[in-house]
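Next up: a single chain in structure tokens, the form predicted alone.
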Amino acid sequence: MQHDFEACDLTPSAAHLDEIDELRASIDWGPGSWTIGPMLRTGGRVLALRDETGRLAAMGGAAVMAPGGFICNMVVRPEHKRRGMGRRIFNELIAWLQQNGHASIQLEATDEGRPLYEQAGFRVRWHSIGSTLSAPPERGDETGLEVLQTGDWPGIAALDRQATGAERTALFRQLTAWEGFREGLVLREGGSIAGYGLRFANRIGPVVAASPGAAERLARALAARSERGTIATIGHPQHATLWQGLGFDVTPFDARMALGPDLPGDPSMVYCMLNGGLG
């Protein structure tokens, strides 16, 4: 059976979001519109399939964070998979990054997605982690914490960059406008900031810091503010330990993936990713 391989804007649509979801249902994954309408007003693409009655059989979109990419968004409807609708959308998105100059490209793979991204070249970097609060911390030292300003985010940016190698912070900037964020937290050590850290509802994320030091007391104050069976999608497995000792249970979540040249950061300064789909 043939289908139809188009490019769906999804930004202007809110039934376009809602078809997003529906699909990522079929494969009881939760709701991700969230983070495709800014992916998409930031740079990204998503491309889909439709089946012969127009519905969405597959997708996959791609988030530009130069100079880098990232792919997300990987689905395909349980009864029209094996037919190389994913393998199509992935090396379309691929070639759509390396021809617009984002060579480093990264994601998070299942096991079920695995095998197609080493065929084309991927390179496992490590097996991320994931975790659940099982029990809020107690509120610990805050001095030098303050509620994320407008002002505040060519600091972050810049302390982001030394971490990851790329530009995010457009991405997250359009995520705090979602109803469902509720804070972002700053650290600042001798006049400048030291780590930053967003909670949405029910999620904590992305964490970043300089030290172990001053992720552990953004990390406190997130996950105190937080409620039981809020998510943290940790990352790196070094980092597990921090969290664990602020009352998360932590669990293996995808193998961290790359293709071309690293970008030149330390993810050792990533202590919690914003999700899976966008690292």
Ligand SMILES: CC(C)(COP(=O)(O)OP(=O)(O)OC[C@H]1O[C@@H](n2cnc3c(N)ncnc32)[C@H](O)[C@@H]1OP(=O)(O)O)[C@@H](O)C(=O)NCCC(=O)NCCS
Given for the second form:
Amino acid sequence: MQHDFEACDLTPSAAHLDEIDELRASIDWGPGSWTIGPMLRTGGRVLALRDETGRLAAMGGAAVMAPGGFICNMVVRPEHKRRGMGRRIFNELIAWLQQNGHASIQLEATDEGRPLYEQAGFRVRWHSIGSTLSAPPERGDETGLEVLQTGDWPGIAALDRQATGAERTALFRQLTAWEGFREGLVLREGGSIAGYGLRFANRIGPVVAASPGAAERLARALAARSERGTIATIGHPQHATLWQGLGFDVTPFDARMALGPDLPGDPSMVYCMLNGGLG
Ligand SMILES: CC(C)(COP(=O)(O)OP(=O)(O)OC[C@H]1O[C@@H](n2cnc3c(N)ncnc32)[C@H](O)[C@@H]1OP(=O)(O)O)[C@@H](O)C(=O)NCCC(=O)NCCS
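Condition change, the form predicted alone to the form predicted in complex with the ligand:
Now the complete complex, all chains and molecules, led by this one.
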């Protein structure tokens, strides 16, 4: 069925962020504005369609993580599904990223979203996993661990680029100003940053490290400071054992999909994602 709803860009205004969270709630997703605000303020875009009453019917987001992009928050209100809204928004976001030179595009696909993305040429890179903390671990050896300071960001950006091939830290820096942010930890080895991890209220991530030993030290420190029920959206399934060993119950999550050339990163260095929306 065709529709003639009007497409519009949403801004990081409080009113638009509330609308975004209301649309997410229509499919029982929790609030997402805590990442969407920073995503919009760092060059990203949220495209939406409104129904005849002006209410949001559908939306999708595109984060800019130069030289790549990440698609997030594809949501169509249940009563408007299967009318082409998701495809229209998705295609516009992909074209916009590509026109702006971001040819390497990734996303975390739900089972419901996957057919649409496959039709656009996306391929599955791996099947991601998520986890929930059931029993916080004891603190371990915290040698080299320090609380993240503003001056650490260039070193964090360099390490994160090695892992992902992309610039993601402008967005992460914004997140550290959010009221739900608890702390960031950096692990220093031989004078340079060998790992970093962020902790929010009820969430750990991202955790990026140069070696499994550095990752374990960081992840343990973050988990030991967290409460039961804390989420760590791990991502690559090869890291299940590390998180299980720290008291996390691991479950299947979405599928990591990609379009265009792979970025020159080392995904095995990403021990935990920020969340499903932004990888
Ligand atoms: C995924 C989602 C955004 C798709 O939006 P939509 O407007 O219903 O999708 P469209 O009508 O544009 O459908 C495009 C094509 O995708 C495929 N598709 C969409 N929903 C599908 C489903 N439930 N099962 C199988 N294929 C599906 C179909 O091929 C469809 O084309 P067709 O209807 O001509 O067969 C929507 O189902 C949704 O909000 N789901 C819940 C949230 C979610 O999982 N989001 C994805 C996050 S990665």
